[in-house]
Structures are given as C-alpha cells and as structure tokens.
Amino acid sequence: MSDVIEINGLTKRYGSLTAVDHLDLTIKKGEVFGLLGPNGAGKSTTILMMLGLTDPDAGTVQVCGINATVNPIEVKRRVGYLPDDVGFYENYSGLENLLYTARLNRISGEEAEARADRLLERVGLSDHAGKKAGKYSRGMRQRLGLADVLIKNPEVIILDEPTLGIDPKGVREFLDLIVQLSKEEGITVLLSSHHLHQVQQVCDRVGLFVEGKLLAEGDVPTLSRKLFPEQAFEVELGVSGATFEQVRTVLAPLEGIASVTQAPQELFHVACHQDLTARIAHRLVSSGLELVHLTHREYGLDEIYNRYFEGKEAYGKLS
C-alpha cells in the first residue's frame, strides 16, 4: 500500500505553547488510523495543518502527494472532513444540504442527485431525505455529515471526534459504516478520538498523542509487546483439583512464560512473552491435569493507554 498521508517534523507553536512537536507519521491507502489522546493533546491542530487551514512553523505534511501548506485547495478537493459538530443549513432538508455541497464541488445536477440519493441510502437516511436538517437528531446529523463529506468522492476522510453525543446503537452503526467505506472503497480514514474502545474496534493502527508528541504508533498487538515485553499475553486457566505447585511444575519447561500466579476458585494466570495458549493447553492435558477453563487475552488499548500515561517516566523512555 502506498502512503497517502506523510508528515515529517511537523511543528506548530502558539506563543510559548508547542501544540504539535516535530510530528512524524505516515498513513497508507485504505487504512483506518486512530489518533488517540486526551483533549488538548494537539490532535485537532494536526488535522488543521493537514487540511491547510493553518500553517506549520516547521516540517511538512503531504496528503495524496500534495503539500497541504502550499496547495491547500487541491488537498481539500481530495479530502473530506467531518468535525465533531457539523454545520448545516437548518431550513434545508438533508437532501438539499447534500445537493448544495455537490454544487459547491462543481458536480452536475443529474450526477449530484444520483450521488445524494445513493449516499443517503448508504448512511441510512433515505426515509428522512426530505426532513429539515434542523429537526435531525445528533446521530442523524453525523450520518448526514458523513454523506456530505463523501459526495465529492474523497480519497481521504478525516473524522474529528465524530461519535460525541451519539447513543450506543448509533455509534455502532456509524463505526461499522466507516469500516465498510475503508475496506470496500479503499478510502483512507483518520479517526481522531479519546474513546479507547471505539478506536480499538475499527482502527488498523493507532497513534498515541500527548502534549504535541506522538509517543508511539502501531497496531494493538505491536504496542502491547512494546509496553509489556515480559507479559504481552495472558492466559487464564481453570484446572480442577490442581495445586499451584502442580501447575507451575507442569508449565516450567515452556520457554516464554514470565510468571504463573494463582487466583481464587482454582484459577491460574499465566503471563507470557508470546502467545503460548495452545502449548499451555497441551502441556496441562498431556500431564493428566483436568483443564476446565481457558481464556486468552492480549493487553488492549485501556492498559496500553494507562501504561503510557502513568507518568513521564513510563512513556518518556518508550517514545
């Protein structure tokens, strides 16, 4: 896959505040990338520079091979942007708002109507096409906003906290639609959010952003192995009638086990450097122990995020 977004040394200062600090990042075509960090981390400032809406103090940002600072209009033709609060003409219907955006993008009337109808169906608003946008719920407005950014057939869509204020069912539907767009149409998606679970659900890779710096980026298993090198995987075992010493002795020959600990009700936790689930199960069963329960898990974004933000000592040496 080719790189659609290339950011090198990107820096933005506001007086004594460095909002974005020498950011390096690449995002590939068709990828869903999550930019994750607390409010004030510099995510929105980075997006503004990617769209050519504010100039960097240093560094470059290329979107679809175009320098966003030098040619911001050309970038805007190829990128769709959905902010956290979408603005529409309240007295226009959903369909009329889409047709207006289409005209601004010089799309012919017949083609605009065809695209608008198709997109309203895609985002689940066909039955509300004639309803005034001012009467739309928060979730409906966000779905209309997604149709609005898609009407010009963008190569990239940037979503800045797109699920704020949407009910759980609406969030699921919205995120499912994002994944479909990426996988079926090859659209590159940058999702900026501080909702860990949502980001983990849909993103191929994530970047952890704080105080203007990208502390780490990668898929969740890669970040897990970097942050928890001694116990990137954990296996929970239920072994009927076994003692701690029996379980530890049986598993001792396996390389890659960091620790074995006992929990209540005949449960044992095995921390591993790598995924040893199958080998652990085989060792226990072949030794004659009665394995009644086995659960494998990797560390998720909750643990990764908390580890990075426990303190500067934790993330400083890992950035």
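In this text, rigid core is short for the largest set of C-alphas that superpose within 1.5 Å between two forms. Numbering follows the first chain given and starts at 1. All of these numbers come straight from a predicted model, not from anything done at the bench. What changes on going to the form predicted in complex with its partner chain:
T277 shows a C-alpha shift of 2 Å or greater between these two forms [criterion: core-superposed Cα displacement of 2 Å]. A displacement of 2 angstroms or greater separates the C-alpha positions of G238 between these two forms, with the rigid core held in common. The Cα shift for T69 between these two forms, taken after rigid core superposition, is smaller than 2 angstroms.
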Given for the second form:
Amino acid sequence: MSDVIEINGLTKRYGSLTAVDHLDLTIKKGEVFGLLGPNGAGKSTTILMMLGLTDPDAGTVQVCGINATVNPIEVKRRVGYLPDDVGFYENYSGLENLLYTARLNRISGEEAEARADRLLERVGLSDHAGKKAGKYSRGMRQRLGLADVLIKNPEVIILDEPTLGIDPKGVREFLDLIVQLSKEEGITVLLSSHHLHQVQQVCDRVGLFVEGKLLAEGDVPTLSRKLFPEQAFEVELGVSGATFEQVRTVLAPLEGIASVTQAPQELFHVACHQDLTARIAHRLVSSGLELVHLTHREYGLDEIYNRYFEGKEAYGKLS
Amino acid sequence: MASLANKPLHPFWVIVNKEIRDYVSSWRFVILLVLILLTCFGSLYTSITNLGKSIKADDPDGAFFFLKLFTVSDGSLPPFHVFIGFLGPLLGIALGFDAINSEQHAGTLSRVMAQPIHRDYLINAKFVAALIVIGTLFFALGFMVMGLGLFIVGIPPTAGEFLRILFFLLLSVLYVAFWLNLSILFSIRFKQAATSALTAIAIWLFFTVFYQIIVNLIARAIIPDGASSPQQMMAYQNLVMNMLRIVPSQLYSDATTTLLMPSVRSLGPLTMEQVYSAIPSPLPLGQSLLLVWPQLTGLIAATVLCFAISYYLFMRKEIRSR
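Alternate state requested, the form predicted in complex with its partner chain (shown: the form predicted on its own):
Below is the whole assembly, all chains and molecules, this chain first.
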C-alpha cells in the first residue's frame, strides 16, 4: 500500500471541451507531488474528482485505496483539501472556524480545542485566534486554511494553488511549513500550481499537466530529459573576441552536437545529446580561442515551461 | 448540552446549530422580528379594542370569542392572520435567499463540502434550521397573543379554539416554509444573492398584486351573459376560483379564514338550494379541516416540489472554489 493516490484513465468533459483526458497518475506515500500546468489545464477538475466533488466521465480515482467516486465520504475523512482562495465564515473567529470543521469531522469538544490550539500555534496564528476571520489578511487566511485542513489528521493533503496572492516571504514560509509537515508526519502532499519556482523548491516529483493530459512526470532533471530528449544537455560558453561563425566551425567536427546558438554578450549555447562539456572546452582552447566562461546548464522548470509553451499561446485561452 | 459535550454531535446537527445561530444573530432576522412584533401588537390592540363591538346576538361565530383575537379588526389595521400572510413570505425569502450562493461567494462551500459529510446535509440542515427558527417564532407569537388575550379579556379559549389556533400556526409555518424553499431554490440557481432575492420578491409581488388583476381581467372577458344556465354560471365561478387558487397566498388565506372563522362552510359558490334550510351554525373542527384539506395539500405539494427541485439542482451542482 505505498501508492496513496492512483488515477487510471480519468476523463472529464464539459460539453465539447475535454478538461481531463485519460489521465494516469500514481502518488506514493509521504511524497510531495507538484501538479504543474497553466490555468485551465484541468488541475482543479482533477482535484475535485479525487475528492468525489465531481463525477468523472470515465476512469477511476483511488485515494488511500478507496474509490473516490463511489465512496467520497471515506476519502474526505482521510484527505484534507485546501481550495484556492479559501473562504471562512467571516463573522466567526479563526478558532471558531477551526472548531466548526473539527465538529463536522466528529472530533469531540476537548480534543478539537487542543488540536486547534496546537495547529494555530504551528501556523503562527495564535495571536489572532480570537480575531474575526473576515479581518484576516490573505496570507493569514491561507495559513488558517492549512490549519483547517490539518485538524482532521489527514493522510493526504491536497493544496490547490495555495500560494496565490501571498507575498514572497509568506510563500517561502508557507512552503517550508508544508515540507516540514510532510517530513515530520509522513503526510502525502499534492500541490497544484502554475508557479514553477515554488514547485521546484518543495516537490519531490512534478507532473506537467497541459490540456488535460499529463505530459511528463518525474523529478526536474528527469522531466527535462523526457521533454527535450534531443537536447538533454546544454553548455553555455563565453568566448572573448570570437564570432559565431568561428565558434561553429571549431565545434563542427564534434559528434553529438545538436545546435549552436548565439546568446547576447559573447555567449553561445551549445545543445548536445550527451555531456560534451570537457571535449568542447578542449577543442576551443586548443584552437586558440579565449574561453572565459563555461557552464553546464540544466533545465529548470522555467525553461521547461517556456520552451514547451513557446509559440503555443492557445493554451492561455483555455482558462 | 453539558452532558452531550463528550459525545460528538452528528455533523448534520452541527450544521443546524450553526445555521440557527447565524439566522438568529443576523440583522435581517432582527429587523423582520421587530416588524412582525410591531404588527402583531398593533393587530392585537385593534382586535381587543373592537372585541366588544364585534359581538352580535345572531353571530354564528359568537361562541368562538377567543378566535376573534386573531381575526377582528375595525379596518384601520388588518387582523393578525392577514399580517402573517403578508409578512410571512418576506420572512421566508429573507431567511433563504442567500443560503447557498453566499457560501459559494465566500468560498466556504467548497471547504465545507471537503469535509466528510453527505452533500445533502448542507441543504437539508439549512432548511431544517430555518424551519426551526420560523416555527419557534410563530408559536411564540401565537402563544403570546393568546396569553395576552387571556390576560386582557379574561376568557379562556375552549379546547376547540386552542386546536384551531394550533392548526393556524402550523399552517403559517408551512406557508412560510414554501417561500423559504422557493428562495433556497433561487439561491442555488442564481450566483448573486441580489438576483435571487429580487426574483423571489418579484414572484411574491406578482402573486400578491398582479395575479389578481390578471385573473380579474380574464374573468371579465369570459363572463357568461345573463341568459346562461346556472350550470354555466357555476362552471364560470369555479374556473375563476381555481385560477386564483394557483397562488399560495390564496391557499393560505382560504385555509386560515376557514380555520379561524368556524362559520365559513364553503370556499366556493353555494347555490340557494344548498343554503336553503341550513342552520347558520359554526362547523366543528374536523369539518373545517376537511374543508381546507385541498388547500393544505396544495401548499405541502408546492413546498415539496420546490424542495425537490432545489435538492436535485444542488446535488448536481459542481462545487468549485469561488
């Protein structure tokens, strides 16, 4: 039972639009998984189906070994869900909101209060526990949301765009908190986002989700290899006083070079099928060019994202 | 409640508790409560001051002295049951018009739905909570009027009168429940609370003001000429009555008049033959109830229909965050 979430052939259509298209995905216990994709890619719809809030048109979702479509109550007992832009009853204090959720989960009064206090402490809201939730700032609401999700002691937490609209410092604290929780309590975390850096920062594995399909999954290096198999490595060269033609001629005899492109400030990008860094350096130096800078570049999610969506503006319209 | 503190409450009643608390502490409920209390005291005052004049030797309702507290008026202020017929819908609409869409708007709906509860708990709990609030309010009001009447007039109600008043209060709760359900239905259908409130109020206004005008126009257009047979006249009268009875407020006022005025023996036209040699005595409670049974079932059916549609819509609704 190491697979906490198992999705098989999941499909959801809205009229002619297929929001989620034969999705297969497994998430292991204790993992922090990032679901990455542009707005309208079907991330939220997938999450709703995991919680049984929307019925799929085809395929199955198993969460903790329970079919989420058939038995959503059992799934919701084990899964905490933080929707994007979570809302609270504004006339109630933060603490009262937490206690209400606890009571809906059939947690007895004393236990609920103990847990609420501990969680408010944990997310740093102890000082504001008695304040009306309507007066909370966006970041505070999101942190209260995390406490709200954790009050039922979930096995899995699903966070839908949890960092939207929080300032950078708040985002870092929030993400650190999530990682900490995942490591300490062994909670599986599914985080959906379109913020690449944040996902890269905290997730063990990432799934790239576009137009309802999972294009690739894995850790960031694996992802870059999968998406750009012909340019798995890129080397950045700084050659002082050389023209693009010179560099290209010098490198031409090397086998396994896919392309050479010129970047600003006497920099050149060489894409190659395998790691040719040492041989490129050797050739340049031995042919008398002045090599001033040499970096091995790995694709960050930004590059993966930009490269993948280059010239594909159409995706933006789906949201 | 202290003994229950250790055993967690069923989530359904947790929601009911919260909803009742929200209703009772909301401004709109307080405002309506004050309004209803004022009108209640106003009509009680007029009925008590006019009680003496209303008693005539040949009045078949004379034996039901206590019921007159609810029905007598000198024309300056409408009696109690007319006021309830007028303000009840407003109360129902006020309690229901933003039941679901405000939660959706505040982003709390998806959070509550992510808890391990059945989806229908929320809508059922909201309905039950509002019904409890309305029921408590109406029974408190009714008993208060009875108590004050008892205190001022000094004549206790008979068992029959007491039962009639109980049925009248139940009927009032049922009538408000209809409007409550209608507005809950709109709160599911419309995303904006203002839209659902205005739609519900528009329907209420249409039924209380314009529908009668339209029915009158139609009635005038199809009126049979003087030479037509009694059967035709009867059919015409029945048609007009039935057109009016589509309206819940008509059902309510028919039913309340019958319950509170035992001398009312028919809600439709009576021929001279039927009236001839009938003793103008009041009906017993069972007969009065029998007379309003169609009205009662009609109201229940309308309420259940509204609830069924809301239930269906809510269960099919896809719950997204705001």
